[in-house]
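Below, in structure tokens: the form predicted alone, a single chain.
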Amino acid sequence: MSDPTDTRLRADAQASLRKIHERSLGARMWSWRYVVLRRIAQVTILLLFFGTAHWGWQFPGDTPLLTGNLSSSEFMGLLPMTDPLAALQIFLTGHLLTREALIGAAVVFIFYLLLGGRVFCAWVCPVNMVTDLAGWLRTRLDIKPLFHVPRNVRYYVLAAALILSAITGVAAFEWVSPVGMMHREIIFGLGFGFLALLAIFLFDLLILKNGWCGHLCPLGGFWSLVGRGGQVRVRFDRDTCTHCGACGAVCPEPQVLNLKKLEERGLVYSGECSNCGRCTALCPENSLNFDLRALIRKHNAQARD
């Protein structure tokens, strides 16, 4: 004889899934809002670089608007920005960092430390557009993974990049970074870097779901470590969650949605969460929402009372 509680829970989960399938066109479009916003952010950043390099965009006065690349740039001649991982690799090669590079690395590090490190991966990194397209096609074509790769491999790749930088005297990951390649291809013209992007696309499409961003990218691993201190988190409301599993099905890092840990902490704690917003937009019960860590603690305390 089945347990009435289990039967009720299954019925609630099925009801939640029906809500998703029965959404109106407007509701379906609304559930894509964060994808649209992320694309706007990614394209806008690339456009600012492109416009400055090719169309001479200037502001204020005769000052170039946004120069450089995602590894090292300057905004309006005032704000230096440096990729902290690139700066760390250069430091390990034995080269001294300039004052501007150190300030730029601190600016970027603090910015993502507050937001949650892997915000970079979902909202800024141009390779995300390539891997998201591969993931979308993979789902539509129902392609199964050829093998399993632990997600913590990216941390070993990160460690290897740092060690190689120290041994060889060359910033190892910067030398082969698909992120840098794609940025240069778009801003400065097509070169052989598109082959690396094609390889990532085919790898994600045909071999391993979320293969590059979710398993191998050392930059993603670096920002995952930083992201643990992020103040913008996804809040979890256990009282409304029906355990339908819709969030895990769309999450590029489904391991961060461990229900046991969510119920204990009341938020997505893992730094591997990229704050992409897919789960919050899709959840039929509105059980997942962006919030500040301090407000989440207050919300959880009130819920317990």
The other form holds:
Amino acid sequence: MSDPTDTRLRADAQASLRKIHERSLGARMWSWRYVVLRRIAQVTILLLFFGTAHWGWQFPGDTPLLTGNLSSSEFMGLLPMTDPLAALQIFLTGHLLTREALIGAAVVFIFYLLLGGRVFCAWVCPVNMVTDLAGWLRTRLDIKPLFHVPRNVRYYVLAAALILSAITGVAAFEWVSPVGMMHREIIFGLGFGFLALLAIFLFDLLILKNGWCGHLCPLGGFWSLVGRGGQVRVRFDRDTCTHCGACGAVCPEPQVLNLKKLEERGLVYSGECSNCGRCTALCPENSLNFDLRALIRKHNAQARD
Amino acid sequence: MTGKTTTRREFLLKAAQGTAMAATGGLLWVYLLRQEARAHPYALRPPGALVEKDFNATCIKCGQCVNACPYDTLKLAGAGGSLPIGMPYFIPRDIPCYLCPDIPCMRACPTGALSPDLKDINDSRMGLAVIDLENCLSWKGLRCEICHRECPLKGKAISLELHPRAQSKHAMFYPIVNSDFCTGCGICEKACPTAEAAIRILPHGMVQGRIGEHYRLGWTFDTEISQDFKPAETAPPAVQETTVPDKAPGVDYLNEGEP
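Could you please show the structure of the form predicted together with the partner chain, as a counterpart to the form predicted alone just displayed?
Let's see the whole complex now, leading with the same chain.
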């Protein structure tokens, strides 16, 4: 601990943290930019579905603008979109899907394969608004963890969803999915799904931090697996980083910000990163930035020169 | 990873704990699914819906059929209600199915849960109209027959049977449902003037019996009489184009002179 470089590093880190605390109001607002953008994306998508269902929004001509919901939809009568996990579950019940559903599933799958799977979680999924609120409130209220649950539980839940679909003959996750419930009940009218969302909110707030999205949701698990090769990634600049840890404190999936791995690879590599952008907006040294995977190596090399 | 060796006891314990977690979670999940799937046997599905088991499996709960329905007939079941979650249904007494010839709901379905094999809307079988004879105005002897008149397949799906009465000039006009033609659209149920509809749509499984193959109706013309016990060819459905005959007693009694 008496290592002089170590002390210097700690001083740097503290200086970084001070920078965060001493930000101007404008800078504070600016650091919320991705949150605002994500809310706009989530609400816009909901609104397009809602407007088409309730106000008969049509474009072009008399084709419905965006009909359906996140499970399956059609945009402007041209672009079918289907949740690939729902399609997979239906397939496992022993039913062949129609060509339209398969094309729709392929469209969505390829989109997130290229962009990064959990972009869905942070930018599209409506439950994210609920769990983000719970997470934010939890930090505010400084609620201590009750117990530890490994982050990889979601993959077991995903496996269970697939196996149970085959056994029970119905799409196991679709029948209990709070994601589906929330979208359906906002677009097509209220049932008791909001109770499930309330349960998730309280679970995340009082029991397990980032409990639903970060530990249990099999859809998040599915997109984590798909999104490993996503092209939009957060680039890590190891020369400017002071190890202050501000990013890890604000990240809903802090395991993806493992410093050792970041320094090794120069980017947030894990598919569990949802590209929510919190860390990039907050980092006081600007060491974390969105970038295209193909350019990250080049940019990192440039930064080092 | 840390070079720490796992003892057999630890390994077995971990395996047992994992299995227990998976089993409890899985059982709870399956219980939920089964509760949902068998929630309510009365659900009426849109035209072209596959049989219940296949419909439950293939419906992706997207609501595109609901959006496509021009009459707002279809609704999606909410969570925690009495119907299986998220799937389309309709309540004929509120809004029946008006049998669009182009079947927009079926065409909107992305998964084939509403089967594209349905080419003619009149071939759809959403349910079967059932008459409560005790509370049907026509069966009580009143001239109602609204269900017959409103039926899109009048004369086929609902026909009228005339029964003259000995004590009265009025004939009885019995509406009769023919399951070979009834689509289950529910326009009759919507139109029925009684306080609670005396004609209702129910899923076939709730109301239809099956006589079994060993009964042989020797007195019908289509049944071949033979000694062996082969099942008889099923008779083709008897199409009764019941038009009201002019001369039936009591039909036009107001215009007949007093005897």
